[in-house]
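Just one chain is shown here, as structure tokens, and it is the form predicted alone.
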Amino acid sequence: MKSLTLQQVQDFLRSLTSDYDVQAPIALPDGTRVLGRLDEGPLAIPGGRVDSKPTSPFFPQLDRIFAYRRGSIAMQQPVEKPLLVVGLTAEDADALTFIDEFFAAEYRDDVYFNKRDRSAVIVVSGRCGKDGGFLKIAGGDCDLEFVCDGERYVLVPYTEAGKRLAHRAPEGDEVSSIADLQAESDALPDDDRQVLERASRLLQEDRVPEEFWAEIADRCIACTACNLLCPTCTCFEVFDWTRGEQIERYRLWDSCQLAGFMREASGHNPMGEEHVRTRRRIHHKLAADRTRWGRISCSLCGRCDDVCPSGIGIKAVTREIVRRFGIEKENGPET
């Protein structure tokens, strides 16, 4: 396996722009790190998860579906250059596998796969997180992984696309194993995952009363930041825009925290009460999705907890659920 310096990694990514639409972590003037193209700001590979929705290259906030003009419809076509998305964390890559499955189920969403097909994903992990923290090693769910040992980045390919990319990388030091880094990754605490699993069971067993959701809803200001950053939120609305003789149809991210979410043309709204929408935000990721897809659709990326001004991100709410309602038969009340 090749081992590259940070400068070599950055030069390597720039060399790929002739063949790929490369999107990687860039630093904005205020220090925020978001996914962007390499001409939009300086590269900022180290630093952990980006402060933006990591799945947005494939599911952007605003996306034109088709244009209609004088009896002719022009559907959105596959992108000319395949996307190369760099800088996802292991949690982000896990979330991407979920929305891949979501957009492929029953009806294959061409608008999504116009971007996702032929794309490649590179996860960044190891000793390069925020303030030097250790980022979990994905070990899959991506094409190629840059595993940082604190100074250099080891290129670990998982797919044929990843092998082709690694082959194009410049010559660097050879590394035979990342066993020590993998052991460090395996030793990372999993307290949040255990709490999430226990809260999921409590929701599936219907042990959380409606009064709890009313309490949480009272703290929500409907800023929708949780949905805007969540890598597995997939709700959108559709609207038409007239430009002269042309009509364009777009889809736009929607939020289950907004009062108009699911409002019908008749005016009836099955989710008109705030506590019902708040319950949905948590319940469908931890319980409903687990029933339908066989997995919890929260990857524990932590973005909703970091951004929520009211302290009701998923980690915070699940801890409260377990503390208040998690009475295990064999162990007595939760502490």
Given for the second form:
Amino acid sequence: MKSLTLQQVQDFLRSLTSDYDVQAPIALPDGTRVLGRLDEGPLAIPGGRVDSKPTSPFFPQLDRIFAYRRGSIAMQQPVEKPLLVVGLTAEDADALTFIDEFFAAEYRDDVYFNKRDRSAVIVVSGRCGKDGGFLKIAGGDCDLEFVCDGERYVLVPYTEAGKRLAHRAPEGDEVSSIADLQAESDALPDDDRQVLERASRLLQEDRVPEEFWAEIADRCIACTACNLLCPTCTCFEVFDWTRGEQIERYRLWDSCQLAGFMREASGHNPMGEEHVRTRRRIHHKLAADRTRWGRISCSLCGRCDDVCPSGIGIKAVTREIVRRFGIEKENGPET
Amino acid sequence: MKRVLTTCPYCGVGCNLYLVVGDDGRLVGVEPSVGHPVSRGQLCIKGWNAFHFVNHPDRLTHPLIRRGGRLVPASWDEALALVAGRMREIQDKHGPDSVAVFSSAKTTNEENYLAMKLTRAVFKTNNVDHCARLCHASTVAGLAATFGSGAMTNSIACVEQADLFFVIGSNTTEQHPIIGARIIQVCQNGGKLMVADNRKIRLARLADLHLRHRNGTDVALLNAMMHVIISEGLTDEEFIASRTERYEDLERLVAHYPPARAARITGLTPEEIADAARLFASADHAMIIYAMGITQHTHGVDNVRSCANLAMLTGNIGRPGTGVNPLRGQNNVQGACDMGALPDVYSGYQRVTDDAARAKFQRAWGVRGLPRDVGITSTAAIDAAAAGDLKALYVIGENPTLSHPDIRHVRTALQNLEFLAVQDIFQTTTADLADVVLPACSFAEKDGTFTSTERRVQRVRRAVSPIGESRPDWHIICEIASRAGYSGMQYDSPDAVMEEIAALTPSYGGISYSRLDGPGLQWPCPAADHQGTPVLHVGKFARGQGVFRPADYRPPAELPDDDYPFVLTTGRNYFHFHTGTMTRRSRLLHREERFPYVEISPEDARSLGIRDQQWIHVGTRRGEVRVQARVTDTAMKGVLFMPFHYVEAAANLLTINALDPEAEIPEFKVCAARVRSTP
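Show the form predicted in complex with the partner chain, please, because up to now only the form predicted alone has appeared in this conversation.
Full complex below, order starting with the chain above.
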């Protein structure tokens, strides 16, 4: 396996811009890290997950679906240059596999796959997290992984596309194994995961009462950021704008934390009460998706906890659920 | 794709965000600024949708001139010449004070400075004002009189240093959501919260004490709290002795407000009032937070002074985590005041009646004969137009036909003008009455600065090209000045305007664009090496000693009677902003609150046979509108609440044009109303 210095990584990514629309972690002037083009700001590979929604290159906040003019429709076309998204974490890549499945199921979402098809994803992991933290190794869920040993990035390909990319990388030092890094990754604490699993079971067993959700809902200011930044949230609103003779149809990130999200034309609203919406967000990720997709759809990226102005992100709420309703675990049903 | 760091165009919190520009040069989203000290990577729903209206098909794209009764497209040359020409013509005929300018709390500091310079240096009148008249004119007057500076005394960061919040007349989680959410977080960790507001707002649900006093009885409540604090020896004697004057006046006046008397006025129990007093006085760091519930009254200035009295009485001022904190509603209403878009002051609150200040501005602007009389306020300007005394009005980014009280009166007044020019980004109902409409750029298309509620001066940056032929407001204002024959308003860019502002405005003396690349500077920032001032009145008040200015309770102008048995109070909701021109063109925001509505208590709804979501009529002596009933325990029995965003059922058709005698702010918070459920 090749291993590259940060400078080599940077040169390598730049060399790929002729064939790919490369989007990688960029440091913006105030320190915000987002997925952006290499000319947008200094490349910021180390630092952990980016602040922006990691799936936004494929599912942006606003996207034009088609334009209609004088009887003809111009549909959105697949991107000319395939996307190369660099800098997802293992958690982000896990979330991406979930939304890939979601957008492909039943009705295949062209607007998503216009960008996702032919794209490649590179995860960054290892000893390059925020404040020197260790980032979990993905071991898959992407085409190629850059595993940092503290100084250099070891290139670990998982797919044919990943191998082709790795092949194009400059000749760096060869590394035979990342076993020590893998061991370090395996030894990362999984407390959050355990809490999530336990909260998931409590929800599936219907052991979290309405009053709890009312308490949480009282604190929610409906900023919608938990949904907007969540890598597995895929809901959007559709609207049209008319400009002269042209009608443009767009889709826009939506949020199940809004009353209008499920309000029916009659005015009836199955999610008309705040506590029902608050419950839905977490119930969906931890219980409903488990039933439908066979897995919890929270990858524990932590964005909703950071972005929530009033401290009710998923980690905070699941900790609270387990603390308050999981006490019967020793002698009650398994949680 | 690129991302441009800028300041949110909605409320006064001053969150910073990145506008995301797509490859086609149009805005495709927003990302919060993680490094900014206020936003810290967080935004409210309006911030997350702040990009949306910019590219709306309804944007004004070319100037319009009224011909044959219709507004038709015209060239910029024609439109600008007409504005300058007509204003001059009318002044020649009727004198300088026959014209007025409404500046805008939505536009930048530079643009507000230029609007007031145009009014004073070119048109030689002090008739310039803006929507602070409708929101915090009482604060500017009330706090300047007591502390010497009419602005939020502390910083948003102080929320995390407070151990008690007294939120009175502020629906903080809806109107200043990031501040509201920080209050929630502090209270989750042991902070105490006291809410005085008869609506059961979100903060009230979480409060340790919720006071549901009658609308417009704040002075009685505050005086009685101070009565208890004094009679139980809970005052900060050292602070009173060393930092304040005229304490005896307060002591004498509040002696007449025992809780039993205040209870009769407010509808609270004497125990509630005493509990509130004790809770407030028990805190080491108590923050008073207020907004329109305090200011928009015929006794708004008295309300503000009473808040200031309470803070001084308990020594809760001049330290982090304390203070009297008026939350400014608009992104740049603080800045518009600072820039002197007010009829009595130049930038930095330098009085037009002060000979030295006038001489200074005459010298700097190269003009003679700056007017020495205070101009008329925007509320008085409407009355003057109706009376035929005001002949021409140039409105920049304001929409008085929805935002002012009693809009039937406003429409009559504007129709009575000889000339009306309106500059905006959308065709508002005010622009519908105009003789000339000038298409302006939105915040996303221009450079400049906004000053947030915590006096933080921060950059606004151009992210996209102007839509259509629209031009930045600063550019349009300067063009009008040139065409009116004044050569002293030619600038290459807004930063050159800021240089002039800094040179003439002591509190902005140290501010320049080169220093605003980071999170901005909080004024006073008098010198280039000054780091700004997060907390005012530390060690000494801006005026030297703080002065107690006690006020007696005065009832609102119009109270319920047999014909109009309800109190109608107005305000905003979370999803919309003011007259809705931007938020109702933002998909999610509009979807959330599509219809005009009135909040009514379950008891009142039951007795009138009104169901939730039923369309009903709400009327006052000024008019009647059809709105959806929202039956909710947020509303107290006897009180109706209506947001004023909706052009199709304007709350301000109903409100009363009764003004505070000092601040001339209208009493949007109280008038008498009735409800009719029949079609």
